[in-house]
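Next comes just one chain, in structure tokens: the form predicted on its own.
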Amino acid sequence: MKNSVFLLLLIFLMSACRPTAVHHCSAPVFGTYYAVTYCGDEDAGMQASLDSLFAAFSAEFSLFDSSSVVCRLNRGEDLYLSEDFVKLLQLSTQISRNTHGAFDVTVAPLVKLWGFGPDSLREVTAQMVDSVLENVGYEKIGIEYGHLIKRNANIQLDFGAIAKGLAVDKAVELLRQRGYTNFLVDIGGEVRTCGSKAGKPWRIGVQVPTEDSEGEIASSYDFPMCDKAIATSGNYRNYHERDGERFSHIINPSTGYSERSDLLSVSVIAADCTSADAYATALMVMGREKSMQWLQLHPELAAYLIYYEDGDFKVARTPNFP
């Protein structure tokens, strides 16, 4: 009996000391990339399952697939919406209220007007902006019996500032369903971590803003993050230039114009990546001072803001940012 107990104890100690295998999956997706790192036994079907998940996700929310659900809704079709679509629209409306409209998925007509959608940039006048603003406003849409209700037919949706975060969260669900507890999901810099990597916290980096869209990606600050999500919104990679003036893809839904401020990027930590993604965009719209004031009222979020002042990059962050 003693020998049996000793043998079991020895087997336990040997398995406890054995390094946990770490596996990786990655591929292009949504015009960027995804990278999943998970610990434990390798799942031969993981890559195919992730690819299938993201393909189905794109079929609902992509503005670059004319057959997607959101494109069909934008063309005026009446569709019965999936549970994921309804939940995302409800969360989007809640975040719009929380941010006093700084985040708004009805911004699609403005995005198209400024040439950040599938269409190319054209000359934009104040009269055109005023006209399009009549079709923007989260309070002008709703859900009834699983169907999208619009105040007028010209209202269109753009989930570009929140959908990537939801895709991260859906990948997290998939990994958990397959029994994994230690993993990291990254889609184009929107990241969520669960558990640890070989007993150590996952480490996350905040990107240094670049002078232009082709600038080299580098990290200025890294920190441990466990069981949280982080998303970054910035105006230094996706923009147009005309007559020496830079027009950011981040457009204020209230004014119809891209914000001009010293704020270059905002990284937000939240419990889920969907919320982190949306709030990062909302804070970019608010600007540095308003963002820091607003964040004081929302301790459930942590934020790291990079701005430009006196010819150099500077940082403002909430006390709870790791």
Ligand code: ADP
Given for the second form:
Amino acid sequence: MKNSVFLLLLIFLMSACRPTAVHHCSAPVFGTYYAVTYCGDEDAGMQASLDSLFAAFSAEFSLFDSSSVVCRLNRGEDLYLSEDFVKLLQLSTQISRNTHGAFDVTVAPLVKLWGFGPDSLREVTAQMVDSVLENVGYEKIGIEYGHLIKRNANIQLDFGAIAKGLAVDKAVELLRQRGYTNFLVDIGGEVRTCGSKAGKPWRIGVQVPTEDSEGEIASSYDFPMCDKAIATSGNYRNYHERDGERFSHIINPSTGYSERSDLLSVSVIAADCTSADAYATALMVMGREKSMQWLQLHPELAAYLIYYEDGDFKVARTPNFP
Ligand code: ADP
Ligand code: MG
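Could you present the same protein in the form predicted in complex with the ligand, rather than the form predicted on its own shown above?
What follows is the whole complex; the chain from before opens it.
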């Protein structure tokens, strides 16, 4: 009798001490990578499911797939939009309103003008900017009975500042459907965590930008993050240089100019990665001072802003940033 109690206790202790198995899968996606870490039993179908989720996602939202829904809409085709597409457009419009147009999904013609689309950078004149601005503005589009309505035919969409975040959230849904509660999804640095990693909080690192786009990126600051998403937008990796002047891939939709923000990067923590991604881009457009004022009215977000001043990297952050 005594022995069997001892044996039971031993089995219990052994199972309590068995470390939770941690699995990884990753592959290239959207011109970057995805990396998923999950705890529990290994799922042999995980990689294939993620790959097909992201392929379906590209077929809707990618500007680099000429047969995608967004490219077809940009060419003027009239299509019946999926529920996901409508939801993303509605959320984009709401975020545009919240940021007074700093984030704008109709920025595509300006992105192209500044050479971040398929064409390379040309000489850009003020006249060209003005005429392209006619075709930009989130208030110039709408949805009626599942169809995109454009105020003029030259209006085009670009989900580049929000789609990666949505893809992270979609992957989170997929992992939950497959029965997991403890995992981390990372697509090119846009990250969302659920639960914990073998009983310990997931840890996230914020990178310090380097001067050139090829430079080493060092992680300067790391912190625990549970059941939240973080996205970073920066102008130090993706830019053109002409006559010593830098043109960032982030565009100010109200001026029409490639943004010369005083910020090098902005990391935003939100409940979901779609919002975190879009707000990070919007804050890059707003610049440091406006962003910090705006953030005071948005305690649901936390932000970490890196800027360069007096020859050094400096940080401004909201008090609720971990
Ligand atoms: P990254 O792609 O490096 O993660 P972002 O999330 O900031 O960076 O997205 C930048 C992309 O978003 C640009 O390449 C462009 O396609 C698009 N974009 C640029 N400016 C804006 C803007 N003001 N609002 C919405 N999208 C933008
Ligand atoms: Mg973004």
